[in-house]
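Single chain ahead, written as structure tokens, the form predicted on its own.
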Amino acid sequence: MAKAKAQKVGKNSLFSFANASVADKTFYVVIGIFLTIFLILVAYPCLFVIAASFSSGGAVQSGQVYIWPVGFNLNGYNQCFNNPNIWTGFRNSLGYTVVGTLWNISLTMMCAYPMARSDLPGRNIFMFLFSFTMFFGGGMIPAYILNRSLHLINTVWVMILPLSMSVYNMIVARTFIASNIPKDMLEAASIDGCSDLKFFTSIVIPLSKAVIAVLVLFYGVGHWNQYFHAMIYLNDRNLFPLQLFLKEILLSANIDPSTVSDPELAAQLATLVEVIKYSVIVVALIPVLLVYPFVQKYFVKGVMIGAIKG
């Protein structure tokens, strides 16, 4: 009864716009307008890309497309899926993302758990060393020399091993574990004869689903959008990720008319490249859009608890 009354009072006093003061109403209206404008600024480019991918090349090139397809056709997607490079890049990106994310999550959680233990010898020293790498790095040339010395250049592993763990993500996971798994649970498990490894795999991991879901999104999107790393370390086109092929397509949209003798052919090529460009962007977004709904319910909880507490 008391709980229901408190909820009723809360709804009437805190969340009811009709009972709000003039200052609160003004604040809500201003925030609503600001968020609406921000939503339009964020949503319009996405809607434009989707509409352009289903439009004719001439309509896109002449600027007739806004948020709805003009001259609806699937030429861009036909050219996209008939291009073997797209399938090669999609396969490689999917492999890099799945394997890399699993590797990242494993290392991050195995590092975050001992760092969350206050009885870890030298914990502050380890934390200082980890944090030091967030502010200071060797640079691109020493990294290239190191990867070459390890014989990782132009291999699949160069897309996974050098990107093994993010210190920021490890700190988020460490704070989450320290804030949500009490020491009493470890003491009770130890009395029952549970080892640290058993406690980690049977208790810590199942109770850390929220932060793991967030880390999967962070690492997965990072691997899927990775192109600069591949551009530096990969020469074999059979190992190129999708984003590197997408980069080539985007750059090929800048066609010099003087290089094509037939003006009509140059115009057709330019319009076709425009449509293919947007079609490939949509294809590259699909995996992220499919994964996000499954981790959305964990996202806010995992980020806020891991970032605020501790």
Given for the second form:
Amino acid sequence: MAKAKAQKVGKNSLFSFANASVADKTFYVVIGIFLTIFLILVAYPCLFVIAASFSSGGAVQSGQVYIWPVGFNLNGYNQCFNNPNIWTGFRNSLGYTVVGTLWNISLTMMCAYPMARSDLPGRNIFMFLFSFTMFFGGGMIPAYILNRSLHLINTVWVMILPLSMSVYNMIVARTFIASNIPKDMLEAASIDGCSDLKFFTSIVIPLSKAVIAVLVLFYGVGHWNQYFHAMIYLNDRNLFPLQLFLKEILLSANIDPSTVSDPELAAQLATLVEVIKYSVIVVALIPVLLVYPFVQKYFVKGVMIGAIKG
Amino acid sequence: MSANNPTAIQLNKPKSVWARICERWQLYALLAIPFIYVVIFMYGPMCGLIIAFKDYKYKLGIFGSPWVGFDQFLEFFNSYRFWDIVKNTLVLSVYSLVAGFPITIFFALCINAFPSAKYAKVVQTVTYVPHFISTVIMVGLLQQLLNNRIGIWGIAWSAISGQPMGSAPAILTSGPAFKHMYVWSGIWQSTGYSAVIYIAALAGVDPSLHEAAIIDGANRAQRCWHVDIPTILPTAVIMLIMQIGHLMSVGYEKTYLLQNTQNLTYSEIISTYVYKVGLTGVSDYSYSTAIGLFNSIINFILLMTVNFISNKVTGSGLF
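What I would like now is the form predicted in complex with its partner chain, since the data block earlier showed the form predicted on its own; can you produce it?
Time for the whole complex; same chain goes first.
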């Protein structure tokens, strides 16, 4: 509290623009310009994509769109939402993300709590075995052979089981538990007859809400954005996550003409191709942008917890 | 007092390891599933690495296939693509590090030094967003924006040069431009996120240092140089070590999607080559595993060396 106040006072007295010297004013203006350049470099491409997604095919094809939609219409979005693949992908990705994240969080917390207990015999051996996997691994092909021999390929399980836990995230959680749940609490609880399991479920988990929020963000975004793993292990189009369908739509040169029988519509679609791509980008970003404001504050915290122990 | 307390008596008695293990059985029960997961899915593939020294045949299985020693490795070292692939991998990672590392620190210093905390917050919040964009979307975005006709690149080129649309040099299909596209899009995506850790370190600077510097007549730019930068130096060293330790692991997900036949000479890296040799076309599991193992070993040695040097020089390392 006192420190925060001191910082606030310090900030006011140190960083007030009005009383600044000429040298300081120049400095502030220069870094202000740099920051604005950073802001524009990040924001402009995003605004351009949004504008292009609402524009007419002709306007995009002739390069008339700068920052505002030209020939406003929703054709791109219509095409995008009429595409059954987008819906299948959304459904699958949502499933993988929700189930996968729940499973990830359970395993991570189940692993992090014992690892945070200094009185656990053999803790260092376990910790070494876990940490070692962060620096060395079997690689793509041995993992593929393993998953094939476990008959996981082309099943939903391949999107969940091999990605059960990230050791890095486990260490983030362990660091949080070790530094935020006082030892006295465990002693007090065990004197009252609380078992380790009971302590875990009724004290550790409720007190770890902040780190669980961070883990939900890390794992959730990871599952939602996953494509390479899916590309290797899935052939069945009914199981494809959204990212794989997006890859087809965005990275193929043209829309497959065989899917459109009407030649007039096909010609119309040809000019729409680019607009559809822009719309797809916007649609795919919506879920992330919807969740982003809620988790934003946690994620700074998460980066910091993780940074403590590299 | 303590004689009446049963736990106190228990604590005084030295216990055997076995007794302590039994007492903590619930913790081991919690640990069981994660541990089994790690053993199967992380250590399992490590055992599978022996196929790098064999000629793996599906019918014979991992253990039945014949040994070939280091033949797979030698085949890779002698292959005509070896130097290209290793060079590309190193170029991409060193370039990313050299360009991205100072920019991140510069960005964090700007955010920290800017007098309006509100505006700095806005810039920070906006620059985080690209971190959450998936690789597929990112590459799709690049293909749209860098299109030399209708992308921002093409439009800007014809607006500035006054030449007709489509006259801009093609970036997407140009080999020599690949590294710039890869590195700068990476910087675009990650600067805001990577800067968080420095911004937090800068927020923790002791205000009295700044006050003392002001009394000594230092202006803000001088304080930035003499107070802020020394403060984040330890953090920067650790981050640098980590990045050098991962020098050989270039993000294959993005590289793979950005590849096309025109830029392949410049864009093929070890990990994408492993994927192509092992899992597409006529898959050669052993050869591909050997290449992957070669990459992992180099990475591991790099990390250990850098960590060792850092422990000696700065007194702090990862472990």
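Numbering follows the first chain given and starts at 1. For the two forms, the rigid core is made up of the largest set of C-alpha atoms that agree within 1.5 Å on superposition. Computed from a predicted structure; not experimentally measured.
Asks: With a threshold of 2 Å on the C-alpha, tell me if Leu246 counts as moved between the two forms once the core is superposed.
Replies: No; that C-alpha moves by less than 2 Å between the two forms.
Asks: Once both forms share the same rigid core frame, by what distance in Å has the CA of Ile40 shifted between the two forms?
Replies: Shift of Ile40 at C-alpha, rigid core superposed: 2.5 Å.
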